[in-house]
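Below sits a lone chain in structure tokens, taken as the form predicted on its own.
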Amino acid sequence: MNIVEVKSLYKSYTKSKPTKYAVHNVSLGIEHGEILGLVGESGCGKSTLGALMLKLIEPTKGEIWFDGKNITNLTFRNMRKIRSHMQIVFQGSSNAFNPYHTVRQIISEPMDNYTKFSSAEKERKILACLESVGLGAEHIERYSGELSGGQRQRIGIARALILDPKFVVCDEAVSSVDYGLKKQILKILYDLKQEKGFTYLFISHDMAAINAVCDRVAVMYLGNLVEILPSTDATALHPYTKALMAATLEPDPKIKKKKLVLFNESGDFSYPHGGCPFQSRCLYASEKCRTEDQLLREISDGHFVACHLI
């Protein structure tokens, strides 16, 4: 079962004309405890169909359900019964927290807006949970500013899981760190999923790091699905998800990959009014690529490709 869907979603930010939307005719579910990776390019949409999943923005139409209950159109006073359950784990972490605020405060906000929990046992919650994300008590009283970004980005995660969440939105969650801190906080996001059973969508332009933890991938180009990888193995069709996965860096800096043509640099990056929304960049795309329009359409179990070439 889905513990988060979106069906036929759209979000624009612009009343020209023609519409230009940074989420287009998205539809998907994230199931009970699976981390499902998003990942494409800059600017194609991920954070804010992540957004739009938490109802920190509204759609400009289509359906957004969670735990089984259509939320779309709930008010903020009712949104707020449910906000508890639904967190996010911020990409900026030099920019998510109060300056002024201690690492006390920072992570007992939720619990401050969301619970009745006694000082004592708040207290033990908050050093249970930095505890979990390999910080100790002597951090409590820190600024966010006396820490370093691996310790803010684990900081962010405390904050979002400790009122244990149904669903957790990691926005580029490892984007800000070194290598060694990217593997460690990917490991403490997947231990505390196997551990608590947390929900994921997991935001990243970072194959290796998709790679490393996601159970599925979704790839997202200018606002659209183009492909779901029923897991991180399974062999790319669509020709953006190819091209991405080839441009993925190696770990080890002394392996060179051959420099491939992946797509046309000189296509047009701006969304198409009509065909897929690759056609410009695509080195396959044909005639029909660029007048019909081209669904997700399931290949074999769990596949699903928007392409005419499949």
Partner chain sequence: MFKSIVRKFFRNKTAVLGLIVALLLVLIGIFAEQVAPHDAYAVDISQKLLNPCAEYPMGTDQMGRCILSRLILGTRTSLFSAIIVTAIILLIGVPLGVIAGYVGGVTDNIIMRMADVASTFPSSLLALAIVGIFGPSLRNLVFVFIFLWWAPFARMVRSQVMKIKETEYVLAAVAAGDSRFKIIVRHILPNTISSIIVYATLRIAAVIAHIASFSFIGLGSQPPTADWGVMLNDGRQFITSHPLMLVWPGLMIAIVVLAFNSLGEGLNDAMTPTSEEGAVVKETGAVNV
Given for the second form:
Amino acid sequence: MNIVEVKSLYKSYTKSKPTKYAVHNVSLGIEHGEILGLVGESGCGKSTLGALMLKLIEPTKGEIWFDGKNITNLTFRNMRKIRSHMQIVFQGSSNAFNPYHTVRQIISEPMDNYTKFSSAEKERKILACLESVGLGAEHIERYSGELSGGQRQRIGIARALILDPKFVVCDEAVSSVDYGLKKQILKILYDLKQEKGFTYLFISHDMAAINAVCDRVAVMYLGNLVEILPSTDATALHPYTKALMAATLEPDPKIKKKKLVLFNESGDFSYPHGGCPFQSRCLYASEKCRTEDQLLREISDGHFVACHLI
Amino acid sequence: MCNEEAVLAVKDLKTYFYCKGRVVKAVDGVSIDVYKGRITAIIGGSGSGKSVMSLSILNLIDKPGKIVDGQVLLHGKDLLKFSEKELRGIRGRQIAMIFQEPSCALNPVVKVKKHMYEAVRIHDKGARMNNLLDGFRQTLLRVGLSEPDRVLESYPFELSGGMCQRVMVAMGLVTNAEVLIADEPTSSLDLTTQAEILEELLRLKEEGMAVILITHDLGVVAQTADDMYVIKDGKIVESGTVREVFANPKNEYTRYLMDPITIHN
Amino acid sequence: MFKSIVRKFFRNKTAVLGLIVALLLVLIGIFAEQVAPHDAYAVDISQKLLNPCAEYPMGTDQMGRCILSRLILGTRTSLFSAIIVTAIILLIGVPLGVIAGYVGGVTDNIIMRMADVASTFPSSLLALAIVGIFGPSLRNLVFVFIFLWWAPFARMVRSQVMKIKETEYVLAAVAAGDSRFKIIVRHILPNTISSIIVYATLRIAAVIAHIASFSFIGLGSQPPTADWGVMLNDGRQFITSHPLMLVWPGLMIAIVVLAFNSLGEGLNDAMTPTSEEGAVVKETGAVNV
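Can you return the structure of this protein in the form predicted together with the partner chain rather than the form predicted on its own?
To see the whole picture, the full complex is given below, headed by that same chain.
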């Protein structure tokens, strides 16, 4: 069963005509207990989609379902009743935390809203949670500005997971950290999922991280879903996914790639009106691609592609 | 690693930071050699001192940091003994540098052609924009920007991150730099854009440029570099050609970095 | 966090000097009667236009009143009306700015159009009009300033709120289940407070300068009130024979405005979070993960 599902979702930030969509006609479900990867280049709307699923921002059109209920039109007040089940982890930038709050205040905020724990109990929970992300009691009085990038990243995870939510959006949760730390954080996220049965939407532009933890991978380009891979080792069919895969660098000089770039580099990046969103950069685009819209089609079991050529 | 003479050699460089009575040895006795037509990768985690080292090469260290010891030899001449004025002649002209965030390094309200013109003018006061434009177009084509006229007339904010990074490379090229220092040139870019920039670096290398590539990504090193140095806590822990090191990593930290992310099966 | 702001502020010498002068002036204003050597309103024609001497450290004016005492009482008039004006525009501007910025939409539109109306009036013209209708007095002038100056304040707060509303920590607070009120009070206001303090300090300086200039042209405080602008006006006739009568209040205005400006600038610098320590840590990675 899907814990989260969006149906024909649109989001536009501007009122200008013709409308530009950050998220354009996206339908996607995330099953209980899975880690769904969402990849795409910066500005493709993947973070917007993540925020929409939690209704942190309002959709322009379409429906959002959570745990079998349509939450599209819930008010801010009614959303608060179910927010304890859904959380978000941001990229550990300095903007992810109120600069005037200590780690204790940051992590206890969700508990203040949803639980009636005594302060001693809260303290115990916070310490346990810090420990589970590899931090200790010495960090509890610090302000976010006094933490390193990697520590901030883990505080973000601790804040999101303190209430044991059912569904967590990880928005570029490992993009700003170096290799060693990336491994640690992915391990933490994966172990917590195994232990508590969380469901994740794992948003990233890092294919190595996606391949390491995800069950399925959705690929986004200019606001549209172009492919959903049923597993990380499934063969990519969409030309954009292929280009992404080709651009992933093997950390082994023996497997040197002949060509890293697999699309029309100088192509127009702007949003095309009508037809496939990738048409201007695609090496194989035909007349049909410029005129006819193409929605996701199921090619084989669980493998969806939006491309006229397949 | 190579029998030729190094274009740029860093010898026993030490850059320390003095704060609150503490000494932080950001770079502590690093020696590297950079050769013509090769990409030399410096790889390390955050805080390993790799960026401080690249800034030290151009003597761009500000207080509370200080280069305490060592030499930076460009064709045998020690840059650290140069005056600020002489160094300005070197920066950009013989050694070009590109950074992680290209949009930060370019003034958003100055057109690309003006940026390139300024780069030339630092060394050649008499240069005239009109005489240079043809050269600029050639250079932009060389770095893979297929519409040089449009790019020259654009402001940096109108270009994508990858295009800005190419403009930065082009600015290094118009002054015929011999050495290019690329400090995490692709870390803030998307995979596909990263691939474009890396292909660019490979092409420059083929044309005989010496490239220093600073990164934390082993994939980048494996696919592009010829020589590599692994830096940790300000010290080189392992060095060699990329093939040697990858085939037989001796240092524990190098092995840790090479250990692939396997969590989920 | 707070400690580092204080430390940074106290490293800035001009700002500390500004703070000391400002505090001193407030104290002088409160205890004006006690501090003043003479009665500021006592007329004694026999003692008129004296040069500075032991009895009258700054001399006397054309009515034989002690200039120093009048300056000290003037501190109360100028400084306190400036503080009142600033406090009221804070009380109006901050809530309106927060509401406009946070709620957005039609509410935002209405508030901002009101602000537009307030800002399109040229201040001197409006002052002339109000004074023309209700008669010249400091109170009327204070109303004019409040009417005009809540608008830029609200606009500043609104733009700050709009910026903060989009930050990840506010989104995270929404996700953490905070109510709208809590988001504003706990996350948005604390992060605008530094700009508010800075802006208010600079505004005090501006109000003082304006009140003095309006009193000088006769639209504000009226003689014989002890007001720096009025004193300047009095001194005008004696500019050649007794220039000191103009110099003292002029100097006073300059000092106060400078003090509040440097205090504001100092606060601004101190509250902008760019610690050099942090920069070093980032450069060298002195903090290990």
